[in-house]
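There is one chain below, alone, in structure tokens, taken in the form predicted alone.
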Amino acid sequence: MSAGRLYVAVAAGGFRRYATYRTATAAGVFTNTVFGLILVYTYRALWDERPHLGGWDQAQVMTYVWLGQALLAALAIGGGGIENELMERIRTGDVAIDLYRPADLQLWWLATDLGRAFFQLLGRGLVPFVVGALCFPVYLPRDVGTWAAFLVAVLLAMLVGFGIRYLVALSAFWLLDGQGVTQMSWLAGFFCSGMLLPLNVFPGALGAVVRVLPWSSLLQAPAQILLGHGDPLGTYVFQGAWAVVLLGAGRLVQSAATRRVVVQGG
């Protein structure tokens, strides 16, 4: 089997694996819908007081809320990606088996995570977004080109998200317990991706800083394109640059870890 076909098969396996968790998926759909409703009424109150805050009207911010719920699990902003499983394999020493496979460790886990992400986007993210679009006045572009540009940005967001979480997982080569790093990453993801509040409403220097961090590639960047406020080419360059930096850093850390660190547990 060629390398390309191998990683496609791994991604398909990741998709099928998460598709078997039907109860968990249904619970996730319900949870995302409820949290979406909470955020909708919170944002409505804020935008009633400050119309056009951040340059968005209420319909656009309603779209942003449901887009966030659609992408939350797919991009594993609050956890649920491959990082916990990989950290556990490092802790127990089972990662040694992964290193003996005739496949690249980083690409193997990237393919696995992409399969998971595509399932979560379709199986868990689509329903809350549709519910929100049916129940609230939202802004939805009418041209196919905007939707296509948005989907490309989502794919790049998946790469950036994996790059962040892969680095977090590799910390387990040096740490006895990586839960602290994982939780710090979740907190940074929620705040700096715009999941709690759109980054375009952050004031002054704080807004300038969070908008150039890699987490802004996850939710804010695709949302800007969908809502007609982002330049697709500039967004792709920004996301692509962060993807290259993070994946390259992951490659370097992986090389250092597998060369110099004794796997814990074996």
Contents of the next structure:
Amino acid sequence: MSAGRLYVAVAAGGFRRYATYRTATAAGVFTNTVFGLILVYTYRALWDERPHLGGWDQAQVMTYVWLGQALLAALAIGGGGIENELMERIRTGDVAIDLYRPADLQLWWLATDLGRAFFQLLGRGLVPFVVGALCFPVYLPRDVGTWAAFLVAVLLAMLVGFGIRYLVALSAFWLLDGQGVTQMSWLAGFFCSGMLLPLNVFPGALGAVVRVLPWSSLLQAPAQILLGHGDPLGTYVFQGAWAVVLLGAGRLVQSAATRRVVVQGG
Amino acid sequence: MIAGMWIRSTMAYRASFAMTTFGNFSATLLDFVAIMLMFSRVDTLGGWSLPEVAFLYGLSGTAFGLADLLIGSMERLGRRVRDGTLDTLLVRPAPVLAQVAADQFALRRLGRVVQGLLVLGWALTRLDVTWTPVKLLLMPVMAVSGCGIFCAVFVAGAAFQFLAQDASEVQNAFTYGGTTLLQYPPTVFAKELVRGVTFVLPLAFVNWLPATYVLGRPYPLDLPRWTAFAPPLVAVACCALAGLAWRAGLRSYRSTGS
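Same protein, different form: I have the form predicted alone, so give me the form predicted in complex with its partner chain.
First the chain shown before, then all remaining chains and molecules of the complex.
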């Protein structure tokens, strides 16, 4: 089997595996919709007070809320991607089996995570987004080009998200107990991606800083494009640069880990 | 006793305990940071000032934190039903509910309570309230009743997991979602939503109603003034209903047999 087809098969496996958890998916859809509802009202109160805050009108904010709920699971912004499984395999020593496979460790897990992300996008993202779009006066672009540009940004966001979480997972080679790192990582992810508050609402220097951090690639960047506020090319360069840096760092850490660290036996 | 065992086990890794407690503390802190960032752009939200919102936030956070500390492990029940390890609890000579609650008892959840109390304390120094003995007495009553109401939500959610083993996330919508909702003034939300959390799932009694009395604000839904003093009754009623749901759930339990 050629390398390309191998990783496609791995990704399809990831997709199918998550597709089997039907009740969990339905429960997730419900929860995303409830949280979306709460956010819709709080943001609406904020924009009632200050119309055009951050350059958005109310309809654009509504879209942003449901987009956040749609991408939350797909991009594993709050954790819950493949990194937990990889950490567990590192902790138990099962990762040695992965290293013996005739496939690259990073690409293997990237393919699995992309499969998972695509399933979560369709299974958990689409329904809250549609419910939100039907129940609230949302802003939706009418031209296909914007939607296509948006989808490319989502794809790049998946790469950046994986890049961050792969580094988090590899820390288990040294720390073994990844709980603390995982927790710190989701805190940073939640706050800096714009899940708690859109990044264009952050004031002053804090706003300037969070907008250049990698997490802004996850939700804020695709949202800006969909809402007609981002220059797609510039956004892609930004996201692509972070993807290259993070995946490159992951590769370096991976080789350091496999060279120096003794895998736990058991 | 089971709780004590889990405390001893976490204390074996003090650094990890410190880190996760701090993590729990900052996880909830970030919610409040987001609210402060909102207020860096506006003076009021839904007509409420930052100290008033902080008052709601602190009360909700403390009540939820206490409930989470006591029986937050309930959300793990679905997994125990799935993998069959619930059976070990059934054969032990202790109430199953107490065992599930104490299972994986995590003292690190104290971080949430501490954060709620800190925000509440800050709000109290900033609020412009003429304190009366009744208002002062209402504060601890609110914390305890709020904790009771959230405990009932946790138990009812756990009972639901006997039916839908994979659906622990539904519980999150009511527990974490509930406490997030209560961090904002009732004026922010649509009337139907406020009605829902007053009459169907009575979360409004955790802080909205007693807090409007303390702050001297108009009551949501034009409710009568005595409703501010109803939280203890509501908490008892909720716990009773949740207890019934729990027994029904436990009776319907079929082991996986693995």
